[in-house]
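The chain that follows stands alone, in the form predicted on its own, written as structure tokens.
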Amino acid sequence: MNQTLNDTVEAGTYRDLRDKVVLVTGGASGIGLAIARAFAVNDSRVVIVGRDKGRLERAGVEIGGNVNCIRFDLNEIGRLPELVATVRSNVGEIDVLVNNAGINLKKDALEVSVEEFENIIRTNQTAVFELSKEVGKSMVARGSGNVIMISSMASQYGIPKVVAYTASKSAVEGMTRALAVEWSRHGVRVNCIAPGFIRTAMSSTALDNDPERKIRVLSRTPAGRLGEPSDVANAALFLASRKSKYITGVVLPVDGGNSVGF
């Protein structure tokens, strides 16, 4: 499936990304894997980070050359400098950081415990900030770099049963704007992609098991279909390249018009 989806990512389109070191968190599956493959196809030196050793190994085989896989739990926030140092030592200075990793919890707001809420915030918000800050130190010092956040359309409008996830992704969008204002003057651009309903193994299973919800999703999506992981990957390539050199601090919906559909 992933091979077919990524066929729409053309090799060599972004020549300025050749040999750039690109760190993709949560890069072993779904949207993260599509993004990692897209950069590898354009000859970047890709590093993917994840917690599942088996997924990482399979992703490494699928991506092929130009990829390094690092097993790491981003919740170990105190060790994030160690992660960045490992990438720097084994591959080189990070040119592009894609903050894709995230977790969700589907539960009525009144039933969400403080511990559950804080766990989502720690992974989706605090770890994203700390990793961005650690990578950003070097980027700002060098006068160049690119940070791409991945938020969600959940931050654009209310979706029931995902209050912690929504809060964390809304914070990521605010963080994007704040960091862009601070870092862009130092040659570091910070942007965000807000995917809509994208066809991954997880989302396909969820929607196929809930036909009524699938009808609602498609009926308010002007494009009339689910997005593909490669749609998000192509947006990431554009935002990381010089083709978008005057774009910073934006939140780009990749949703087939879902956020404006009625």
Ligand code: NDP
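These numbers come from a predicted model, not from an experiment. Numbering follows the first chain given and starts at 1. C-alpha atoms forming the largest set that superposes within 1.5 Å between two forms make up the rigid core. What changes on going to the form predicted together with this ligand:
Once you line up the core between these two forms, the Cα of Pro211 ends up 2 Å or more from where it was.
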The other form holds:
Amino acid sequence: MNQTLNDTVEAGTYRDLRDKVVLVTGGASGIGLAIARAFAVNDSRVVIVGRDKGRLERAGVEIGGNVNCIRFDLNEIGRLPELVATVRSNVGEIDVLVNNAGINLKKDALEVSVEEFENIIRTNQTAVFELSKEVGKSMVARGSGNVIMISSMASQYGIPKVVAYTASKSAVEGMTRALAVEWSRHGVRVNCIAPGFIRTAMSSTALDNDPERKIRVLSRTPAGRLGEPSDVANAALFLASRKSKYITGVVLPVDGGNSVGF
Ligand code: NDP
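Take the protein just shown as the form predicted on its own and give its structure as the form predicted together with this ligand.
Everything in the complex follows now, all chains and molecules, and the chain you saw is the first one.
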């Protein structure tokens, strides 16, 4: 078990999450892996989705216990109903959907081609909507469910060289509010976490090759450090649990104060 997670996520903290079926996209690495582990620690029945078979298998072993790994490319939008049907027949109806999978592209806006732009939008925005819709159908019919989106600091303020990513993550925050108001009366809550700069492979690629950006990030983060994936996982547990039962449509920054940093 990861030490950081051990320090901060305790088994049984959220008893109402026991036996809940939790689908975490991109759950084989980084933030998604921490989220999957946190739900598993709380005895949820966890399903993780990703494209890389080896990474999924390693994550399955690391999470241990009650986890199902499904190899699936979320860009195959037309096959998303098949993914949801597979989860239903292998594990059960989805109680919590965590739309965590995402990709980034760091490039000057003037250099971004329409294909590159659309590729980011497809994974980070269109697939998120279609999967939420597919899972939402049965949540609305059953009168309960929880959808958790993951956005970014890129949707809180302007960051250069990530125009497509920023467009997609801003859309995710808008979708959160739109779905929350449509589905609230059906007992389905939709919330979003906006992680600050969290220590993962994705952020290391973006920051380690750009020391100037790293200094800038840390200098405007009052906590004075990068976040840990478990910091985001703890917020996801709270938003999926009954402890947040009157909270819907919010965007919760988990950022060490980065979004309000001077
Ligand atoms: P990672 O790159 O570690 O994780 C992204 C995951 O998404 C991978 O497991 C990847 O698996 C999966 N994925 C990507 N595309 C697809 C696809 N088409 N189909 C299925 N799975 C896919 O990044 P992070 O953990 O850092 O990021 C997780 C989320 O948090 C992202 O949405 C990111 O935008 C967001 N975020 C991260 C921040 C950070 O500082 N790290 C800050 C703000 C937001 P595979 O490649 O095997 O398919």
